[in-house]
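The chain below stands alone and is given in structure tokens; this is the form predicted on its own.
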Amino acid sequence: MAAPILEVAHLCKYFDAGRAVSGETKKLKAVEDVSFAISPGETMGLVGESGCGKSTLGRTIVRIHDPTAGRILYKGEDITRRKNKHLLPVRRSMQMIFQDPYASLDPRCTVGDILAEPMAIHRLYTKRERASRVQALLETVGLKPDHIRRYPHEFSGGQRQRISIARTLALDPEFIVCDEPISALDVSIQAQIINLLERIQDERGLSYLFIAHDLGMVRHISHKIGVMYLGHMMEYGQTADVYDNPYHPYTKALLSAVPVPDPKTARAKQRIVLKGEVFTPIDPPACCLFANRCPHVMARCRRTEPPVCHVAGRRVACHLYTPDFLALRRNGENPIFTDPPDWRADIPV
């Protein structure tokens, strides 16, 4: 098995959020103790509600944000604490497609200048070679040669995202963070962009971290999936396993909201509606952050943070999957620490 192209170990990213009455600096914990790995040619999907830390995680991995703690290993090299001047070779191989195609392109530059700029920064190729590569990049993403002289405002949203993808490919990267690359596009254009990303991946052997809200699209494009909630990785495993048999209550709730094209199946599908208040990510309590909304909440959920449990080749951060709970579940016993009594979750025995 090939070594991972990217390894993230216990990664944390905190932001200062003002001062408390006591004078201490409050911390917004955007990413907390996240770990995963991506192999060459593999796509990992990352899903979760808005504000859960998905984009911050992606930006921290490519070192737009400096990590607070943890490690980022790219192709076996630790890039966690590298300074900007030593990150240049890594940035050539690690790129990012930003969420908003309207804001991520310089309105004062032509498409030709936008695509040639990364090559100029890294001092690659001659001026004539750059012009040739720009034309090839436009062809790769399905744009016309005469688009090279136009400005971003002259294109549709789908065309702008194609320009963003072309710019990302300008340095021949091996790993790309796709930060919701289709969320600002029409549905018909979304399919075109996804097909384009898949074709480029097949041709170049790229690895993706694909961040999205559309769980159906994530299932289509991803090999593995991570489910985030308030900065924590709640569940992580192979995409087919997570979608066909979700373990974490939050994952189950997310998947229950995925639209089904068959009306009969849609009517029979039971939607899990989450109720309760969401904890603040600013200095959150030391307990399960999903406890206020979880239908299977127990007394211990409100007292301690759940450990990361390894179950059937998957990682789940939930008290329902701790060894003592699973042992009682196998014996058909009702654990005395449950509250409320509806403890019999759909979990592996």
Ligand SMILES: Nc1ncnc2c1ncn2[C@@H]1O[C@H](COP(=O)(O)OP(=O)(O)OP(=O)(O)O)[C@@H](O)[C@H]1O
Contents of the next structure:
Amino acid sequence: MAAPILEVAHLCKYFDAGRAVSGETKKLKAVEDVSFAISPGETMGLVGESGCGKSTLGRTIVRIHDPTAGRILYKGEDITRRKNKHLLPVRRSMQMIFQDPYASLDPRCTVGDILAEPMAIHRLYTKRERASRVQALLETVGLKPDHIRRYPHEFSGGQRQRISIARTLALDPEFIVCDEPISALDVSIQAQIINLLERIQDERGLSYLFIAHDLGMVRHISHKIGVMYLGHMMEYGQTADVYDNPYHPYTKALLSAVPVPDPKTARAKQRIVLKGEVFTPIDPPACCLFANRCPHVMARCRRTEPPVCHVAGRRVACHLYTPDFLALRRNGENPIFTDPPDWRADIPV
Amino acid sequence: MDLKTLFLPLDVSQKNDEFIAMESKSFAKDVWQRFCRNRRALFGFVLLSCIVLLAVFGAMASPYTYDGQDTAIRNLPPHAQHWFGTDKFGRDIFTRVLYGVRMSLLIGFVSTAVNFLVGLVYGGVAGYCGGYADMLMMRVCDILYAIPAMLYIILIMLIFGSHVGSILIGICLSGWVGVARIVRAQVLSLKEREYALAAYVLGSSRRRIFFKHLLANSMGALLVTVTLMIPQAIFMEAFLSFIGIGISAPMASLGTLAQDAKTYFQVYPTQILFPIGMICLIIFSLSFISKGLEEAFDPRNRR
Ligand SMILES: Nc1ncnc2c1ncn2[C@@H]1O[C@H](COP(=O)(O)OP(=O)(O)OP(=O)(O)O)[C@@H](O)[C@H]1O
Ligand SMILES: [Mg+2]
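Let's compare: the form predicted on its own is above, so bring in the form predicted in complex with the named molecule.
Below: every chain and molecule of the assembly, starting with the one above.
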């Protein structure tokens, strides 16, 4: 496979969360030890419940936030600590689409200004070339040429999101972070935007990091998928593999909640309902953060953090998949753990 | 009409879902139209314009000067030659009031302009840098704000003498703090907006984001406070002159006129009525304008 366009290794992003009574600063661990890679032309989906750090991860990659630890390699170059003014060439080819189409366009600028701004910032093209490129961009995203003099408040949510997309395309990027680009839109418009993103990907060979809530949409659009929980990457692998046979108990629970169109399979399917409180991301305990909600929790889950286990081309952060535990299970010895009925089938080999 | 034909599907070519019916208006134009639709605001605006024009050109056209004395016509009531009457030295009060308005407006506008610019830069830098710089800069503001303004204005008047310059210095010394606080708060809240982040990801420098996106979007809130600062400054000057430490005779300001007329208040009440009435008119018109601007900038009032 071609060299990855983006490589993220052990990335961490902590926010200050005030001071404890003892005087130590508390840390909000929004992203903790996340690693993945995206190849050219590939889409990686990122899912997880609200507040698990998906946006923070995306924003750290495009360097809105400075990473606390870890490395970000873009096209083989280390951009983790690069100063903003030296990031300009990278910014040209790495873009971001934001979640809220109502907040991501400056209400005081016309669509023409908004689309020409990226080119003005990078001092590309002459005035006339810019104007014709703006027209071309509008056409690409399916807007009318006479929309150029309109203001954002005159557009619907879906149209605004298309303006956002056009703005990111103005610099011919190679990689776009899409932070829930469709979750503020209604379903029929969601499909339009997804089709547009896919068409652009086909035409230009773009790579996406696609953050979403909607698991069905992620399955449809992404080649790889990462599942996050409280800042940790719980499971990471090829989309088809993960959806067909999720390993991590959290992924199982997430996927069991996806609605199925066929009522027969829907009835056969069992929903895993998670109980228990979510840990807070502020100074989280050093154990598995999913332990208090996990249906398969074991004593060691509450004592130690799970290592990242490489199983069948996938990465899973769970004690059930450590080599020693897998060996135990294959031998049929399993003192602590009681298998649920469907569990036998998916022991990875 | 025949119901059957009414519900026939249209041809695809006639589908027009991207059409926007509302007339395209720039933000400034939109605000202006809403301002003009507000009758009170428009009244304030027209009134202030008249006062400004009168102060600038009226004094020139007047046959009298502000310090021309004529002992033969002392303390006249208003009549055809002297519209507002004359004072104890026989000076034309109408001309003196016009000069006073000029002085008041000068102090109001100049001090507000200075406060606005200083506060804008200071608050903008504090808000945008954040962290320790912000903390330090805001503490400086707090200290300046804590000293009673009257105290150092009086000190400055004593040191530099009582003329326009020292009043301006006095008002401007801490007047910008209010603007700085508002700008800082605006910038702090706007810089996390997604359009500011989007501009950052596109490669905008911080300066560009500040001027192009943040400032333009906080203008509304700023203009409202600024229009309220003008009457404050005017009132401050009038007050200083009235207690006798402001503009000194024979120069005229609305405050000194009121002060002069104070002693004869019971005998010649018209002498004090005109300058005070003028102050009221100016302050009224500016408050109306400010209120109108506030309503015009509020996006909820967009129809
Ligand atoms: N600038 C910030 N300062 C402090 N804490 C932050 C900041 N941004 C995010 N956080 C915290 O980091 C955690 C992760 O937030 P994030 O926005 O990344 O979640 P998310 O997965 O994108 O959620 P959602 O699906 O609702 O968008 C949250 O607990 C949030 O409170
Ligand atoms: Mg988010």
